[in-house]
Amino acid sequence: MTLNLCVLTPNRIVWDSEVKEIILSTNSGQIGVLPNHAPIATAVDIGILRIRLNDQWLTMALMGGFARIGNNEITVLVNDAEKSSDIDPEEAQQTLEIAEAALRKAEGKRQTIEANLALRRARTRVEAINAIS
């Protein structure tokens, strides 16, 4: 049995396929969801989407939005995402630098908060290409 997992943008279908599991980052910790999963609609993190397509793992970075969960269909509204597969590596680690900095350069609450949120998805886009599948 599997599950058919789409995953939207504003711009883009990112993924419309089935998936035998997917592991989810949610706002209230990680969930795994196999066929027959409870109806839910949750909200997403930013955070590393895990595929399992028959033995095989694919991960994908997401950037925050809504998951609904029901009759063996997912669909996964994201404000960004990004299959690991076409992230660029050093393009990302230069981009996590670059956050890095600019959170240590950051003077008032606004400043600190956008900077942390640009080192969060700057780290979650490196995390999904260093992920063990």
Given for the second form:
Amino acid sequence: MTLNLCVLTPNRIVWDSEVKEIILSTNSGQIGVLPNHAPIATAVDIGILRIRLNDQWLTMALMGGFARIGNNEITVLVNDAEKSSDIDPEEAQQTLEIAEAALRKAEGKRQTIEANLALRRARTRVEAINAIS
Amino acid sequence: MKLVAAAKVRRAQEAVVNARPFSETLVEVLYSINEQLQTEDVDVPLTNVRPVKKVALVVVTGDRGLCGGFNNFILKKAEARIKELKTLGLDYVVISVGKKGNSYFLRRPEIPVDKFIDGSNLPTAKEAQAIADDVFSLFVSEEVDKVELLYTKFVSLVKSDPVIHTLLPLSPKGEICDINGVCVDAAEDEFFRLTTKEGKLTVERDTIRAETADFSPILQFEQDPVQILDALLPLYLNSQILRICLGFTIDGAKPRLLERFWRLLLVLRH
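Given the form predicted alone above, I would also like to look at the protein as it appears in the form predicted in complex with the partner chain.
Let us now look at the entire complex, which starts with that chain.
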């Protein structure tokens, strides 16, 4: 039984091929998906998606969205997704530092909400590079 | 020269085509979850209809001076809408997208602008995200009660209409409504094909309706249905904004195309 993974962002298809297993970060914890998983719908947190192809794992940074799993088809809809191989480590680290500084300076509810979001996204990108296993 | 503008239209069209898998799947999912939620009393912040005291007006302009024709149209329409809102006793704030609009509003400090966002010739998800983020936080923090989007709707190669759509609050049925309350089903998607007919450049429009059939037996929700909707609606917002911006890009390329076509004709005639 083969498992097909489809990762879509508003402007492109980031991934559309078979995988052996995935580990998805959701708002209620991590979900491991193997073939013949029960059909579920879940919100996807800003976090790491781990994909296993044969014995190799690769990581993708997801910027929040939704996933539906069923009939051995996984469809992930996210605002943005980046393969860890496409992320420049230095740039990601710099972006993280800028985001941290912005959060310290944030005033008021709205700025804090925006700064927090930016920080979580920046952190996820850095984690994606470091989480290669 | 004609080829350059035609290439731009083609690239914009490709972008629209690339955007379709996402929005089709999203609409399908929204429909099926909405069905499952009909009986529940759901409070979803982005669909929250409340008495309007302040409106955010997102004004989308093109970058190039050559499209000046309809940039001026849009800015005039923006000024008209601002006047209307003032007459209704409503407060307002502008979010400007695109260099032309940005410089226009910078020269007018009496108009409050929340954010200036640089456009680009082919808007990416990042730009749509920037607009969505700003609009999202303004609406959810209740700083504004309504968000309207002002842009140019492509009608034909020689006609465009400036349109104002209500972006937020989102209609729970997934409809997109303009300010007169005329609603369009979000499952419908228009796309354009640049072709030639009898030697003349034309654009054909097709409407595609996304399949909204049931995906599978009832999906089990990992979280509360409200959390799932909370995750879906920003995605929907992003994709709508991107769709509108892409439509605008196709629009921007075509007056330049026409202009070159005429010039070529004039040259040939002599």
